[in-house]
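Encoded as structure tokens, the following chain is the form predicted alone, with no partner shown.
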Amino acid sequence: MRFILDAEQKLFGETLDKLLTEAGTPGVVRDWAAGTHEPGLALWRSLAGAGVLAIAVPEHAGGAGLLPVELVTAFHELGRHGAPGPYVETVAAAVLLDRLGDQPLTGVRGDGPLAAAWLPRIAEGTAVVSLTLPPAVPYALDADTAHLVLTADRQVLHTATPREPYRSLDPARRLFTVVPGDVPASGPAVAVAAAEAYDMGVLVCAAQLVGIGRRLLEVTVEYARTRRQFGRPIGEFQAVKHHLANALVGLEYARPLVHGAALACGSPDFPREVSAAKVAASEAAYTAAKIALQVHGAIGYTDEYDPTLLIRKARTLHTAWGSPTTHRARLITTLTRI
């Protein structure tokens, strides 16, 4: 199946690419990893101003309405540039809050309806939100920078506070366990909303992975054209060509699955489609990262080399929001019900 973005969607992606390039995102990533968050938060606000978060928020709350294809386009660019921060978690939280509607909110910077208090702030970029959905998403990403941390466990939604962080292979991804606090909502509606939030998180995480894989393939091809060995560019050697071709094939198979899942949003097939997309995107990005490391050699291990940031992120996102094994099992379950 072939998916082609329309002119507005292409322009949206190109605008974000330019914004992220001009922001010097690799430097922002390194600052974020070192604990200097203001450049990353400034980038967050800039991206929100371009509409990245508004397309996850309904119109009545100040957003543009949930636009899955546009979200995939945005997160593809976030992945290509390795933008730091809990973007996936904030989008998933926006879906969760929207589905819960006017449940009361207590104990979090003032009282008021849950959705009304936070969705407008998410859309405008003034609220960073982290989220856990145990057992599938057990850690809150960058919870120490978030204005709101939520944890939805079965039929209970808690506000939460971060506890100790865990080290990640990607130093720009800080994972926290959380301590559950107040209960702003409970009941079957929480379980339903959490399931929808999870599926949206899986979708945009898969889009990020495809973006990471594409960028790694681009820089690896360019390196293979310029790096010479035995008097020839290494890209002329058949073995290198085969590896690069394998990376491209994997990414080209993953991309339509991600877009197909976006188009299935709101249908009963959405959970199945996002699981298929996550499996393909995880494996394709991981393969691209492995080949990038092999082709670059020792330079691919150095922190000073920008593609290393993406190589690390590809590995950590491989299992984030469900590993390929988890989603294969989910696919088998859904297919056996048909």
The other form holds:
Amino acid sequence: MRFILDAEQKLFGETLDKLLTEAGTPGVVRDWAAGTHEPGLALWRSLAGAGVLAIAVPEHAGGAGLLPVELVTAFHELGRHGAPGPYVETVAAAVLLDRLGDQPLTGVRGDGPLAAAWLPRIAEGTAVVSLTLPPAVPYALDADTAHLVLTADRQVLHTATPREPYRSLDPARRLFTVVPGDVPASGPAVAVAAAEAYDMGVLVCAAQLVGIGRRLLEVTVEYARTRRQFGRPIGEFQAVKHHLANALVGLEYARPLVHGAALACGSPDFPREVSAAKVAASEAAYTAAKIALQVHGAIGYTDEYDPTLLIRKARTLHTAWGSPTTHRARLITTLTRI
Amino acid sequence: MDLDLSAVEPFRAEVRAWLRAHVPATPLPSLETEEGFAAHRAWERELHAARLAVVSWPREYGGRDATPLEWLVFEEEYYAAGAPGRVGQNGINLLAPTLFQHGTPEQLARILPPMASGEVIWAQAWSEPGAGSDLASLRATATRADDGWLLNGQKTWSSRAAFADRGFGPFRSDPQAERHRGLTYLMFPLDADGITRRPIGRIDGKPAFAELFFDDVFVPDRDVIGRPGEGWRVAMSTTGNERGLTLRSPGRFLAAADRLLELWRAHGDPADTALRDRVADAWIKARAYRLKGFETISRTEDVGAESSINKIFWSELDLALHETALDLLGPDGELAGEWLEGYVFSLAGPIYAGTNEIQRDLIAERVLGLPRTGR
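Form predicted in complex with the partner chain, following the form predicted alone:
After this comes the whole thing, all chains and molecules, with the earlier chain placed first.
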């Protein structure tokens, strides 16, 4: 088993980092928040071109095979740059559609219209998908930009239509309640597939959170090295140093949990492993965000400062895809089940 | 590097079977008491006879040349079995790695086998009344004598020194030199002429450490580790072990987290979600520490200053784990027992091996690259 990234996986991360840097992602996020989606969708297509979505889709459906370690590597970078759009939701939807593809279902089979039509498009980046998985994921993120919106409510899978969006703390996250429509699939298999989709969504959300925390720590360290008060860099003050050291400790131990959960994909332990990863990643990223805000002082509290985009996002993802409390409860339930 | 977890399963099974047959059914008395110290020493002999005392060491010194992964597996099984605490840990985990790095073949051959068997138990003698976090300000001296050195001065907070056989630590051999230079790393018998030891009761009264007074204690040249004057460098090569995986392996926290979960199952109030969350966090962090351990041994580069991150994490985890257990036990939390013993031990974690405040400074400066400042 490999507990660290191999050379190819590292290179994949570096390639995405470069792509996201060159795309001027903070500007893309601001456009997205203002309702101008084209730069974000162009970025979506570039990232898909680099393989970010193909690794969520099995080979027989036109993807590169479901590769969890590569997925968390990619989402770490998406997190570091704050890329806007329903990436987590699209990955979860890919898992949902693929799992239903294996099941004999009422209405439609996976090799029928829905999976066959959408999985190849997801892989190549021409389909943006959003979904809700009530009660844990009640809103469809950026459903107005999605080509397909799904909602899997217990044993029933619906295609869905978004209503008016709610405003989020993060203006680049537009959250929609949905009106359920057609029922392409129903039965116990839907609930099973939805549970697997949820776990995968939780995993990549956790990876994204670690990336957000990492980047916030990087920029805050840089700020503390250069910002001067009392005639010296504020990074010389022990109170500041200890804040930043604490942020690092949290992130350093969240990352192995995310990687370990990715390795557990497909095993019966996967749900509890992703819950552990999400708790640690949420806490570490949110702690890093609060420290970033505190160390930056007033500038970090402004809308115009780019790291603020990540500070906001860390807070929203803290509770999206299951809050730490939700996942702690699920973990204990799993562990104490006789 | 890939870790082949299935390939170590036979080793795991062997260790598990041996421990099942040999771990005492009732816990030994606390190793911080005279009676308990002796019982733990006898246990070390038993472990050694099965070649399980120091699995990662070379065979010639009593080990098995175990890989780092096998060592981690041994530790997991050891603590899962509820086996006794390791009374020889300061020698095995702190002195031995220093000897492997800086010792002469003669020193390795002479010192390691009796350390492995528990015949000689070692105590670390670093701190002084005026040199705690600021270790480099230490003042106990080593003065040149014929074929050796004369030690004078005082060491304190020396763990296990109340009952141990020998000690090791840095002494100032060149008072004129800059404070990080002019130190020499020495080993000495704790019953040598000129040494007075005064056991110190720790917070629960047990004599877990001691104060040592040196009055012209002779140490032969063969008991100097590394070159005279290079004691700081030699000592610092130990700190990576002390703060890193070696001293506190994931196994002990995984086992404690599993026991905490059992305690929750047996005594937890399902309505107390705050306590439930703390149980969950302890389990998550123990697991994080295990995965981080696998990550660390998979890497080829030196962990270096990152061991400070490790030290903060395990010491805070250990304390949180035991606090949670005591809170779960409620009115029984204050009663003598394994959880309380573990709690008292864990209270010292954020202090020894370099306080967590020092570790945070080191992380900020050496890992994150923030400007260095005088402390």
